[in-house]
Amino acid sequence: MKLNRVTALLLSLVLAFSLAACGQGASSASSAAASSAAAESKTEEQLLAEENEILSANDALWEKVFASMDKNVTETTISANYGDFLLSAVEKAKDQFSDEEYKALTADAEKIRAIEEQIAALAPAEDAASSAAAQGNAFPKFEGSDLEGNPVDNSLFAGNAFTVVNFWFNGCKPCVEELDDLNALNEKVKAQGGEVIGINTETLDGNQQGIDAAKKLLETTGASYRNIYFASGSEAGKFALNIMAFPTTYVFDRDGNVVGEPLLGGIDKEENLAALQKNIDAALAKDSAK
C-alpha cells in the first residue's frame, strides 16, 4: 500500500519547486545565519516538497513498507507526527529489509520528523484545531463537482442511509486494484440506501489532468460509482491531504459524520472488506434507529 501524502498536494497546485540539496557548508557565522534564514522563510508547501523528494529517493523501499501495513488507522495515528508515523510502520517491516536499507528508512522517517517539526511550528493555533476538526466526527462542508462536471455538495450524506468515502489516487496500485470490488460494493449497498463515492486526490481543484487519468483507470476497471473532487484549500481538501496513507475507506451518516474507525487498506482483502461492513452495519443501526 503505498503512502503519498504530498504528491496531491504538489499536482492539485502545479508547484514547481527546485530542491537542491540543502547540505552543511562552511562553518562560518554568515553561512550559518544564511542557512537558518533560508529555512525559517520556506513555506509549507516547500517543506511539504521536501518530504515528498525524501521519500520519492527509495520510493521501492517505501513500497515494501507500506505494503505491509494491513491495520486501520485510528485518530491517535492520523493525528501524530508523520515522521513518527512512518519510523513506527519501519520498525514494524524491519524483518524485510537489509541493515543498510532499514538505517536508509529509519534516516529518512527522521528527516521526515524534523520537516514536520518546521510545518508545526509555522501553523496558527486555529490552523491546528482546523485540522484536527477536518479529521474529526464529520466530514467538512463542501462544494465541488463529479468528474463529469455536475456538482455536488454534502447533502450528497443526507441523501444516503450511508456514504462510503474511498480516498485514493492514479499512481497508487492497491487503490486501482480494489476498484472493481468497490463499484460491486455500490450496488451491493444500493438496496440498502447506501452509495459508495470516491475522492481521488489528484483530481482536486479540477485538476485536468487528474481527472482524465481518473475517468481512464474507473472505465478500464469498469468501476461507474460516482468519484468527485473540490477546492484543495477547502477544509473538505485538507482533509483529503492530510489522509496518510492509500487507499483509506471512511463511513459517514445521513449527517455525514463518521461512524467507525476509517479502514487503511483495499478492501480486495477479506479482512478489510469484514472491518468495512462492520461500519456499514453500524451505520445502517444508526439509521433505523432513528
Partner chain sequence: MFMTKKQAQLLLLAAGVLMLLFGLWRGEADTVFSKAIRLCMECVGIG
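Superpose the two forms; the largest set of C-alphas matching within 1.5 Å is the rigid core. On a predicted model such as this, the values are computed, not experimentally measured, just so you know. Positions refer to the first chain, counted from 1. First, how it differs from the form predicted together with its partner chain.
If you fit the rigid core between these two forms, you'll see the Cα of residue 255 move by less than 2 angstroms. Relative to the superposed rigid core, residue 87 undergoes a CA displacement of at least 2 Å between these two forms. The rigid-core alignment places the CA of residue 99 2 Å or more apart between these two forms.
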Given for the second form:
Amino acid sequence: MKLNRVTALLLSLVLAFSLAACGQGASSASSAAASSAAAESKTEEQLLAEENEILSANDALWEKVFASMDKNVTETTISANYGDFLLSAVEKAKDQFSDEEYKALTADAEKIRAIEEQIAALAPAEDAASSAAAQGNAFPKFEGSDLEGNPVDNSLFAGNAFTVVNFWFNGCKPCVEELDDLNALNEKVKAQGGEVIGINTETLDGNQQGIDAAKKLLETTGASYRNIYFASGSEAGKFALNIMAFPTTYVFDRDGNVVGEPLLGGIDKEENLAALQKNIDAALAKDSAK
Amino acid sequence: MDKKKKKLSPLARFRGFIQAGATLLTNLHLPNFAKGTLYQGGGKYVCVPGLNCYSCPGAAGACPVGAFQAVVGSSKFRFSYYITGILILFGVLLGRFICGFLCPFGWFQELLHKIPSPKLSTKKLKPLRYLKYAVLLVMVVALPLLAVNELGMGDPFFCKYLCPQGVLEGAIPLSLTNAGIRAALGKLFTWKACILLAVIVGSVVFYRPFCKWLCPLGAFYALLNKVSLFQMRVDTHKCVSCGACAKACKMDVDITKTPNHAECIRCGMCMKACPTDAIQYKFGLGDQSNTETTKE
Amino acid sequence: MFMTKKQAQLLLLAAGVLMLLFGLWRGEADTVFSKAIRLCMECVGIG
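Give me the form predicted together with its partner chain now, not the form predicted on its own.
The complete assembly is shown below, putting the previous chain first.
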C-alpha cells in the first residue's frame, strides 16, 4: 500500500517535471533561434564596418585609386568579390603609387577580400525565403497538378491577390462538411482576385484511389474549386503532411507567404468563417498597399 | 497456513508498476509531447487494449473505442469486424484484467483516489453500473451508425461528447504547444473539460467512477469477464467465509459468490485481504473458479 | 447447460480471430490508421 503511494507520487512528479521540461524546451529553443539570428546579422554588420575601417586607414591613397577607376567600372566587376575588384583597380593604377604605397593598398585589398569571403559564407539573402518556407511561413516550391491532371505550380499564388488553401482528407467528416462552404467562398472571393484551393492529403503522389474518392466527395457536395496534389516527398508534400489537425485552412499572399494564423476547424461554423475572413482581409490590405 | 502471505501473486503485488509500465508503453512517443505532434507510424493500425486517446501525442496505437466509431462512422463501412475481433480476443483472454492492470485511464483514476479525502462507498449506487452498457450501445454503436449525413458519415459520439480521456491526453497537451489548437478550443472543449473535471473530482472521493458507470470499453470487457481465460479462483476448502474479501473489494463484488463477476477488475485487493490465501489468479480454458480438488 | 465454459471460450476465440481477419480483408485497418495518425478534432473536444 505504502509502496503504491510512493510510486504514485514519484510518477506524478515525473509527469509534472516532464511537462515543465516541455515548456522550457520549447521556449529556450525559440530564444536560441532568435539569438543566433541576431548574431548572424550583427556579424555581417561588424564585418562591413571592418572593411570601412581598413579603407579609411589609408584614406588618401584609396581616394586616388577610386578616382582612377571611374572609367573601367562595369556591372560584372562590381558583382564579383569587392576585394578582387579593389585589387584589380590597384593593379591598374600601379604607376601612380610608390612601392610602399602599392604594398599597403594590396594588403588592404587582400584583407577586404578575406572579409568578403566571410560575409559570403554567412546565409545569403536568397536563402531567407527558403528558410521561411522551412519554418512554415511560406508555401514551399512545388510542381503538381489538379485532380483533372492539369499542371499547377507556385505561379498559382502570383496570379491571385490571396489564396485560401484548405487541407483535408476523405475520411474527415468536418472537412467534407465544409466543402460546399468553401465552394461558396471561392465564388465570393473571385471578384476580389482571390481563389480557394483544396489539398487532399490522400491524393498526394497522384494516389488514384484517393483522387477518385475525393472527386466523388467534391461532386456530391457541389464543390468545383481547384484541388491540387504534388509529391509527398517534396517540400510541399512535407508541409502538407506536417499538418495534423483537419481541416486546416491557410491564407497565402501573392508571394506565397502565410497571412495570419492558420485556421483549425470547418468554416461551416460562423466563428471559424469570421476568423478566416480576418486573414483574407489582412491579405487584401497587404496586397493593395503594394 | 504456515506459508501465509507468501503466496500473493506478483501480479497483484506489483500492480502499480504494471499499470505505470502499460501507460508508458501505450504512450511511448514522449518527445511528441514537446513537439506537439502525433506519432504517425504503423503502430496506429492496431488498437491498444485500454482506453487511450489516439490523438494523444505519445500514443503508440489506436484507441479501440475511437477506432470502432471511426470505422462505423465512415462512409465505407457500417460495422467494424476488425476492432470487434480484436476486442473479443482481448476480452476472452484477459477480460477486465485490462481495466485493472493495463488501462491508462483506470490508473489515472486510481492515482487520484490516493489523494487524501473522505472516501465514499459506491455500494448504494450499483444501478448506475448499467449506464455504461447504454453508453456502449447508444454512443459507440447506434449513433455513429445511424446519425449520419447524406454521405453516410457519422460522428464518433462517445469521443465527441463524453470521453474525458480525449481532453486529458489530446486537447490539453496539444493546446499547450500549439497556438492554432488553442485558438480552436470552443464550446465543445468547455463541455468536455467539465466532464473531465467531474471525473477527476469523482475519482478522488469514489473509486474508479468512470470505469464503474460510464466506460463503454469496460462494458464490453465486462460482458466477456465471465468467460475470460484470466479468472479468479476461490478455494472453497481454504475459505473461512470471514467476508474480508467482500469488504476489501472496491468494485463492490463478493468474490465468494461470483468469482468472475462482470465488475471484477482482477485488482487483487481481495487476495491481499484474505487471511487464508483462498483466492488466486488462474489462467486457462474451462471453469477454474471453484476448486473441487487442490491439484494443480 | 448446453455449452461448457471451455466451449464458449474456444468459440469466442475463433469468432474473434475470424472477425479480425475479415475486417482486415475488407480494409478496415486503413480507415483506423488514417483516423489515428491525424488529430481528430471532434474526438478530443476541439471545435
